[in-house]
Structures are given as structure tokens and as C-alpha cells.
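Coming up is one lone chain in C-alpha cells, specifically the form predicted alone.
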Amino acid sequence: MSRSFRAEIRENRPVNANHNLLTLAPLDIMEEPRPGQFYMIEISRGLDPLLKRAFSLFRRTRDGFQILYRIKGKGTSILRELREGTIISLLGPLGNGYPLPAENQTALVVAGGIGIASVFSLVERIEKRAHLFYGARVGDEIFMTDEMSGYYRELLVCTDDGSCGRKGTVVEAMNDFLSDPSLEGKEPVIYACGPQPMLREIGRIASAKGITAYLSLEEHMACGIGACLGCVVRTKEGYRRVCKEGPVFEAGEIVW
């Protein structure tokens, strides 16, 4: 099956002020996506710019999918501009996502920012079993906690300034989870997407504590599927494709 199909834009709404939701009807036959997966999505159809975009799978809907953008550049700007009844053409869904967890496993979930695009539908898909840490800089950088809401089995929000939830870092509220008495016999696994630097503490708190972490990476993009080589990054196995071995990493496997 071709992973080249179009869509009609259904809905392109904001829902802060540097972020939009992209609602999508394919128009063609799609091949149906994983958690963690992503999509190449044509901006212009003229030559600036000329590149496909990468956005991550945010949510399967009945008639199609949504994408959760931030608004950082030319691209993200002009496809914000983009209204109801645009077709568009996409390549995907690409990557490998994220491996469930099993049946005995806790499941930590940790978002930095515009990495909750990436892990809300895991959280959709695992429902009632995912304990979610979701942080950013400053509250107004907290949102679509009402549209996760009856998905996870609790939610933490943290916020640097401690202007929303708790102040502090999503990696301190995990850290003092994964200290939690409670936790005793049980198995943790962590899947977390954000920033770099979030990333890389997550990876040595799990390779500390014996503890299996998926860890999506991100990376510019010009193919999507392997062939350009702009996208690698350093692991124990030598350099990976993030679009093509990730954008899921077992977070041992990265060298940062």
C-alpha cells in the first residue's frame, strides 16, 4: 500500500496562541497509524518551502486524524493560514512508534511542551493505565488537558514558573514517582517525548534504576523515509535514522 494519499482539511483551529489543531479526512486509501508515529504534510505546492514537514500523529478520529502543531517558522505559518476544504497531500504514517506496554507493566508517560502532540494517543490507546507527567515553561504552554481528560489514569502537571500545577520539572515529578513505596513489585516502563535536554535526564534516571524507556526523538527532516540521511543521531549500534529506525528509541540504545 502506497503511504502517498491526500486529504481535506476539516478543521485548522487554534487553541492558544502559538499553537493549532489540524483535523484531516483522507481522501485516499490510508494504512492505519501506531502511536508515536508521524507524517510528511505538503505546506506549498509551489517551491518556498519546498520540503515536506514532519507533525506527529496526535489523535485517530472517526473519519480520519488530527495533528497538534506549533506555529515556529514559515512552514507551520502559512499551513496555519490553510482553511476548511484545503486538500493537501501527506506522506505516512512513517517511523516506528511506540511498543505497548504489557499487562503487568506501569505505564509513566511524560510530555515536555508540544511533545503531549506525540503521546496523546498512546494515553488514548492504553486507556486508564497511564500515569501522565505533562510540563512546559509557563502555564498558557499547558493545553488539550480537557480533551485527555478520562484517558489516563492520573495526570501531574508541572510548569518551571509554577504558574499551572506543580513547580518544578515533569523529570523531578517522575523521579519522586518512581520513589513512591507503592511502586514496590510493580514494573515501570516510561515513554516520554520534549525537549533534548528532558530526554537525555529521563534516559540516565531509566539506565540508573533498571527501568525500560521509549524516548521520541526529534529531528529536522527532508525525506521522511530513510533516504537523505539529515536526520541520524548517534547509537550504541552506530548512527540510526530518526525517520526511518525511529522516531522511538529505546533510550539505552542512544549515545547523547
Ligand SMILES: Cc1cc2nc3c(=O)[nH]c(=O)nc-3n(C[C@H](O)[C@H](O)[C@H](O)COP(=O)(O)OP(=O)(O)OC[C@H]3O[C@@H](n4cnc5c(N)ncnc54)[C@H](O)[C@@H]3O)c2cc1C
Contents of the next structure:
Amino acid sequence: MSRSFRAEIRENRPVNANHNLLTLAPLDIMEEPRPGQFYMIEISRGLDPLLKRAFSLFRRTRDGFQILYRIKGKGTSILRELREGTIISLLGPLGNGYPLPAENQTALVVAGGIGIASVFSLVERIEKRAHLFYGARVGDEIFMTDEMSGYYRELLVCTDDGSCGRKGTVVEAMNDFLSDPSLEGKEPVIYACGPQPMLREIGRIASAKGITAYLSLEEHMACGIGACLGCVVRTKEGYRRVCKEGPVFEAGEIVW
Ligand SMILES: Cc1cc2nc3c(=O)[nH]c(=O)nc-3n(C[C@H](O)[C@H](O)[C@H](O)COP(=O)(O)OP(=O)(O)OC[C@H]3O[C@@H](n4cnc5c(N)ncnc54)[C@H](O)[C@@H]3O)c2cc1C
Ligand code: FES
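The structure above corresponds to the form predicted alone; please give the structure of the form predicted in complex with the ligand next.
So here's everything in the complex, that chain up top.
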């Protein structure tokens, strides 16, 4: 099946000053996405910007899916202006996605900032099993919590300045949770998406405690299909393409 398809914008609404939620309805047959997979979206039919932009599956809807995105530069500034009824071209779902936790595993899902866009479909999929640690710099950057309620087992919000939830980082909160005696005898598994320093620290903690951690990486992508080698990262097995062998890697594989 071709991974190229068109979709109609059903809604493109701001969730705060610099983040939007895009709701799409495919016009062609679309392959069923897995949590952690992503799409390459053609922002403009012209040459500028030429390259498609990568966005994670946020959540599946009845007749399509949603993408949660941060307005960052030129491409996302154009995307935010696209109105209901506009037809866009996409490629996807791409990448490997998150391996699902086994029945006996306790899933810790850690999101830093817009990293929530990648992990939420996993939280939804594993139905009330996720201990979700969701952090941002300030309370204004924590959103969609109402929409997420009912899907996780537990939500712990953290902000650097304490303006929402616990003051401190999600990594500290995750680490405290891992030290809780009630976890004794259980097998934790970590899933995370967020800024690189956060992922690196989670990888370090997971390795020190002998826990499996799956990290979703972000690299600049030109093709999204493994052809340009523009997105490689170093792993113990050599260089790997984030768009093809990733974006999810076991923390122990990555050479930081
Ligand atoms: C697998 C994957 C999934 C992603 N999922 C999401 C998501 O769900 N929501 C979201 O808001 N963002 C996501 N991103 C980041 C998103 O792709 C960039 O924010 C976006 O491409 C920025 O485009 P721009 O033109 O607005 O920014 P500019 O800075 O103008 O972009 C210039 C170039 O750099 C690339 N680029 C810039 N920032 C990034 C970045 N962080 N990662 C990769 N390429 C970048 C752009 O694609 C473009 O080619 C994801 C990135 C990857 C690799
Ligand atoms: S973006 Fe081209 S190989 Fe990954």
C-alpha cells in the first residue's frame, strides 16, 4: 500500500498561543498507524518550503487522526494558517513506533513539552495502564489534560517554575516513582519523548537501574523514508536512520 495520501483539514485550532491541534480526515485509503509513528506533511504545493515536515500521530479519531504541533518556524507558521476544508498531502504512517508493554509490566510514560504529541497515542492504546509524567517549563505549556483524562492510570504534571503541578522536572518525578516501595516486585518499562537532555538523563537512570526505556528521537528530516541519510544517529550497532529504524530506540542502543 502506498504511504502517500491526501487528507482534508477538519479543524486547525489553537490550544494555546503557540500550539495548534490539527484534525484530518483522509481522502484516500490510509494505513492504520501505531503509537509513536509519524507523518511527513507537505506544507505548501509550491517550492517554499520544499521539504515536508515531520509530525507524530497524536490520536486517532473516528474518521481520521489528529496532530498536535508547536509553531516553530516557517513551515509550522504556514500550517497554522491553513483553514478547514484545505486538502493537504501526507506520507505515513512512518517509523517503527513504541513496542507495547507486556501484561506484567508497569508503563511509565514521560513527556517533555510537545513530546506529549508522540506519547499520547500510546497512553490511549494501553488503556489506563500508563503512569503519565507530563512536564513543561511553565503551566501555559501544559495542555489537553482534559482530553487525556480517563486514558491514563495516573497523571503527574510538573513545571520548572511550579506554576502547574509539582515544581521540578518530570525526570525527578519519574525517578521518585521508581524509588517507591510499592513498585517492588513489578517490572517497570519507560517510554519517553521530549528534549534531548531529558531523554539522555532518562537513559542514564534506566541504565543505572537496569530498566528498559524506549526513547523517541527527533532529528531534522528531509525525506522521512530512509533515502537521504539526513537523520542518522549513532548507536552501538552503527549509524541508524531515525525515520526508518526509529524514531523509537531502546535507550541502551544510543551513543549520545
Ligand atoms: C519523528 C518526528 C516527529 C515529530 N513530531 C512532532 C509533533 O508531533 N509536533 C510538533 O510540534 N513537532 C514535531 N516534530 C518536530 C517538527 O518536525 C518541527 O518542529 C518542524 O519540522 C519545524 O518546522 P518549521 O518549518 O516550523 O521550523 P524551522 O525551524 O523553520 O524548520 C527548518 C527545517 O528544520 C527542520 N526542523 C526544525 N525543527 C525540527 C525538529 N525539532 N525536529 C525535526 N526537524 C526540525 C524542519 O523540518 C525544516 O526542514 C517532530 C519531528 C520528528 C523528527
Ligand atoms: S529523513 Fe531521509 S533518511 Fe531519514
